[in-house]
Amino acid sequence: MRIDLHTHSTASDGTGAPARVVAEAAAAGLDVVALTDHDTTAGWAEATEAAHEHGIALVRGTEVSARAHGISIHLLSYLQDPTHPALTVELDRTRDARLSRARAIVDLLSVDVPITWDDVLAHSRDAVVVGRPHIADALVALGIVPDRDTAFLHLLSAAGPYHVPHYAPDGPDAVRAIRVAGGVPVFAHPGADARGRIVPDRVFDRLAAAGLGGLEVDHRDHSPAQRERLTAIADRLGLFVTGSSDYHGTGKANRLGENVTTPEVLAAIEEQGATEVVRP
């Protein structure tokens, strides 16, 4: 069984609609796929219909923005109640903050490069969450950078002059909110040090104490050394490990199914979640 538990659609920063992501997952030979758009569940209904159409199981989830030790982190929430206020209030607040941040970044960029907010909106399409990836797409379309990765390495770098922070809940608080909403929290790409600073080991202890369920260990942004480190942390804290593609369509080089999760871990997630896996 091939299980990929981390993908994105046009509901956030992917390039394919939710139905297309599910169809592509089925075509790639996956048995199970999770839709985990940033800070929204807006793609769930469309993805559910597509899962039935294409005969693939669907895990409905969200990638929740958070912050720990002064560092931006992401927590994958699986199978939560999408209407529970413990989580929806935080997601609403974060989406609003991300939108304000995106506009502020464009204002800063426009002083030095020819970009407008309308340019960004032209690339956000149906996105509920407008953010830096859409700014990157606008920069690519304008010929300012060749691709998204270059935009994030330079103009959109967290260490660069155009960086603007945004609100996100404290990591343990986000973990607790996910659990109260019936979700299963997994720390997404926690060792992706090429993206910027990563949290020290003691943060994992704090997240685990709050109810963290697992670590996304097998991810293309993790070196062999990081995978070994994270596996040891998971073993020490009694957390399960997942593997995922973090697929964004044409927005990133990540390919569906390039890392996968075991059926045993999926069963553990389903046992803990408030909602069921959608099965054909």
Contents of the next structure:
Amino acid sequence: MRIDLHTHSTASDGTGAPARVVAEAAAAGLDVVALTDHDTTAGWAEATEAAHEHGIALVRGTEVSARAHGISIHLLSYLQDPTHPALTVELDRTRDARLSRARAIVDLLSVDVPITWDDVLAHSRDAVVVGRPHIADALVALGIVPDRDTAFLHLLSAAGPYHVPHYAPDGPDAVRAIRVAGGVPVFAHPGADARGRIVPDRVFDRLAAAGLGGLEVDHRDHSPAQRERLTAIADRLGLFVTGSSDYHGTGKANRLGENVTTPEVLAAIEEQGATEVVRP
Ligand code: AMP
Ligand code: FE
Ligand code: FE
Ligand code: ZN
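Moving from the form predicted alone to the form predicted in complex with adenosine monophosphate:
In what comes next, the whole complex appears, and the chain from above leads the way.
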């Protein structure tokens, strides 16, 4: 069984439509794929139809933006009730904040580079969630940078002069909202220290006390030392561990199935979640 529990589509900052991500997952030989767009469930319906068509199991989820210790963190929510207001109210608020924040970043950038909001709109047409990758795509199209990765090195870096943060719920509040909505919360790439600041150990205790279910340990942004640290934290707090690709289509080097989750952990997630895994 090959199970990849973290992918993105054009509903957020992936480059393939939801149906395409599911088709690619089936073609890559995966048995189970999760669609986990940032702060939205907008891709679920299309992905569900595609899962039936391509004979692959689908876990419907969302990668929820949150903050902890002044740091932006991501919490994967699996199998939640997509209509439950406990979570939809927070996601609505985050998406609104992301939009004004993206405009603010473009305002700052436009002082130094020739980019307009229309350029970004042209690259986020299908997205219900606007993120820095869409601004990166506009910068690439304008010939200012060669690819998304280069855009993130300086112009879009969280440590750079054009960065603007956006509202996101406090980590433990987000974990509780996910649980109230019937979702299973998993801390995404918690040890990705090359991409930005990571949270100290005590944040894991707080998230676990709020109801966190697991940690995404096997992820390409984790060094062997981080995987060891996170495995020990998961053991100490009684959390399960997952592995995933964090596939973004052509927007990142991550390949489908490059990290996988065990069937036992998927069974635990399914047991705790409010909605069903879509089975072929
Ligand atoms: P935002 O959600 O607007 O704060 O932008 C962060 C998102 O950009 C992350 O969720 C990643 O999907 C993406 N990202 C971060 N770093 C890179 C990079 N170096 N290359 C491509 N995408 C990136
Ligand atoms: Fe992303
Ligand atoms: Fe993430
Ligand atoms: Zn992700």
